[in-house]
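Shown next as C-alpha cells: one chain only, the form predicted alone.
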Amino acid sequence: MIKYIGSKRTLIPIIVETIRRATDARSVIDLFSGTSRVGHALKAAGYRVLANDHNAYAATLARCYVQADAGDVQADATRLVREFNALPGSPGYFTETFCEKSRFFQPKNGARIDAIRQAIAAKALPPELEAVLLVALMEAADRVDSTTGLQMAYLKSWAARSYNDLELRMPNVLPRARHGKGQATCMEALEAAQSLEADVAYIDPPYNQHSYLGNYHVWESLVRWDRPEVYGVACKRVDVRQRQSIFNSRPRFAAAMAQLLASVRAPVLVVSFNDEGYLSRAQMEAMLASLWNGTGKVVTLENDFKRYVGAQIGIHNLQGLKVGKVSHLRNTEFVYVVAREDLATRLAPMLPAREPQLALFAGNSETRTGP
C-alpha cells in the first residue's frame, strides 16, 4: 500500500486482536479509513467492514480493499492491468503539474500516469473495478515517487526509485468476508458516525494540524482527475485551503471528538491515538468514560513504536535540504477500548509479560493490571 503518515501497519495485529477478544462482533465501522490497512486486515479476519473517509483517494482505497471482492473484479482487473501496462506515455496535466512545475515524479513516469489515468476514465468502468485500477495506478506511482513519504514537498535530488519504470500490479483484493460484503463511503466523519451502524467502531482521527488532503494532494488529484488549479512549490490543489478537517484544529478538536464519540452507533468503540495528539491519555480516557451517561468502562493498551519514516529521515525544506533535528524518533500509540461492560478480563491476556501496559479507567480512579 502507499506510504502514509499515521499508517497503522505495525499496530494492525493489536487492533485486530483487541476487537477479537473484546467482543463477538461481526461488523466494524472504520470512520477514518486512510489507506484501509486496518479495514483490509479486518476484512481478512472475516468482519464486515464499513470504511469511511472524507478524501476521495482514501475512499477509493476503501472501495478497492474493503468493498470490492476478488470474485467480482479479479479477472477483469488483471486483464486491464496488462492492457494498461502496455500503453505508451502521453504527457498531460499530471506530467506538467507534478513532473515539470514540481518534481514529484520523473517526466517519463508522469507521461505513463497521464496515459493510464486517461484510459481508466475512458473505460467508464463499474465503481469497484475502477477503484481497483485507480489503486493499482496510485500504488505504482508511489513506488516511483521522489518524496520522503509526504507530498508537502519533494526531494532536491531525484530519489533512486524515481528512475524505475512505472508498472501496475494487481492490488491484493480479498474474497468477500464471511460476515458480509464491505462498504466504502466518502463522508465527513461526523456524518458517517450518525449514518453507519455496526457491532464495533474503530476510530483513528488525525493527531495534529497537518491535513491529510495537504499531505496527499497528488493522490486526490489523480483519483478525482479534475485538473484543479494549484498553488505553491508543491503544486497543492487550491481546495486544500478550504477543505480542512475540524479534527486538524487544536482549539476545536476536543469538542469535535466528543461529538463524534457521542454520535457513533456501536456498542463498543476502539480508538487509536498517540502521545503526540491534541488530547493526553488522561483526557481521552475521561472523555471515553463519560459516554453512555458516564457508564463507559475504558481499557487502555499502550504500545511503543518508531515514528513515521519522515521523522527517521529528518526535517527538510521545500528544496529538500535538511534544516532541523527531529526531537524524538519513537512515540507511544494508545489503543483505547470502551464499552458499557468491563472488558478488562477479556483483554488482560494481551498484557505483555512484566510490562504493566494495560489499564482500566473508571471515573477518577485508575488501576493497573499486571505484575
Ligand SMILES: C[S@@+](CC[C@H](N)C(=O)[O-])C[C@H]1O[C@@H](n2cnc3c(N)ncnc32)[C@H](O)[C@@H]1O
Given for the second form:
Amino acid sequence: MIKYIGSKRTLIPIIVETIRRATDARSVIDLFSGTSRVGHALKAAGYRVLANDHNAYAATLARCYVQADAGDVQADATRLVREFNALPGSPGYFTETFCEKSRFFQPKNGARIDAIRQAIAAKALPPELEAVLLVALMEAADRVDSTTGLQMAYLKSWAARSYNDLELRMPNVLPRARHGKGQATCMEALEAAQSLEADVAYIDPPYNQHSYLGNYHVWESLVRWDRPEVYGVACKRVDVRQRQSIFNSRPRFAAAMAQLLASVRAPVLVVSFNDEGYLSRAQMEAMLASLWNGTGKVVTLENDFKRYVGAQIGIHNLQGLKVGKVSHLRNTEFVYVVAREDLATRLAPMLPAREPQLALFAGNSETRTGP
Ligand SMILES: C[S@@+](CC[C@H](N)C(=O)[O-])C[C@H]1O[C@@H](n2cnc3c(N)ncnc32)[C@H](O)[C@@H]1O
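Alternate state requested, the form predicted in complex with the ligand (shown: the form predicted alone):
Whole complex next, starting from this chain.
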C-alpha cells in the first residue's frame, strides 16, 4: 500500500473490532476511503464495503481493493503485471514533469512508468482490471520515490530507494466478501452520504488545511493520465487550486461535518478523528450526541500513537537544515461510535476499567485509552 498521511494502518484492528462488536452489520460505507486499507480489512472480514473518495487515485485504490474480486481479475492481472515488467522505458510526460522539471523519481524509473502507463491506456481494459494495474503501478512507483511520503516536495538528495528499479507486484486483491460485492465511488462526501446506504458508516475526514490532492498530485496525474499543466517546484496539477475540500477549511469544517453526519444513511456511525483536528473531543461528542433529534449515544475509544514521519524528522528549511522543533511526537486518535441505542455494553471489552470521573459525557458516553 502507498505511503499516505492520515492512513489508519495502525488503527485497523481497532476499527474492525469496534464494528464487529457494535452491531451485526453486513455492510459498511467508508466515506473518505484514502488508501482503502480500512475497506480492504473490512472486506477481508466479510463485510460488503461501499468505499468513496473524491480523488481519482483514491477511487482507483478502492476499485482495486474493495470492488474488484480476485476471482474476476487475478489471472489477467498477474499475466499483465509480468508483461508490463518486461517493457523497456519510454520517456514522456511523466519523466519530463516528475523526473526532470522536478525530482520525485529517477529518470530511469520515470521512463518505465511512462511506458507502463501508456500500455495500460492502450489496452482499454475493463475498469476493475485497469484499476488493479494502475494500483500495481502506483505502488511500484511509491516504492522508488524520493519523498518523505508527501508530494508537496521531493528530497534535496535522492532517497536511497529511488535507485532501485521499478517493479510491479500483484496487489492483494481479495475474493468477494461473504456479504456481497463491494463498490467504489468517486463523489463528494456529502453526495456519497446522501446516496449510499449501509448498516454502518465509517467516517475519516481530513483533519487539517493540507489538501490530499496537493499532497498526492503525482498519483492523481498518473491515474487520470490527462497530462495537466503544472505549477511550482513540486509541479502540482493546476486544478489543485480549484478542487478544494470543504473539510480542509477550519472555519467551514464544523458545519460541513454536521451536515454530513445528519445526511449519512446508516444507523451506526464510526468516526475517526485525532486531537490535532479542527474539533475537540468535547465538540465532536456533542455533535454526535445531537444526531437523531438528540438521541445519539456516543462511545469514545481513545488511542495514543506516534505522529507521522515528518514530525519525527523535524522541521527543515529549503537547504535541508533543521530550523525548528516539532511540538510533540505523539497524538491521540479517537474512534467515536454513535447509535440510537447505547453500545457501551457491547463495546465494554474495548473500554478500560471504568473510571467514572472520565467516562461520562452528557450522561451517555464511555471512554477507552489504549492501545
Ligand atoms: C484521513 S484521509 C482517509 C484515510 C483512510 N481512512 C486510510 O486509511 O487510508 C481523508 C480522505 O478524505 C478524502 N477527502 C477529502 N475531502 C473530501 C471530500 N470533500 N469528499 C470526499 N473525499 C474527501 C481525501 O482524498 C483523503 O483520502
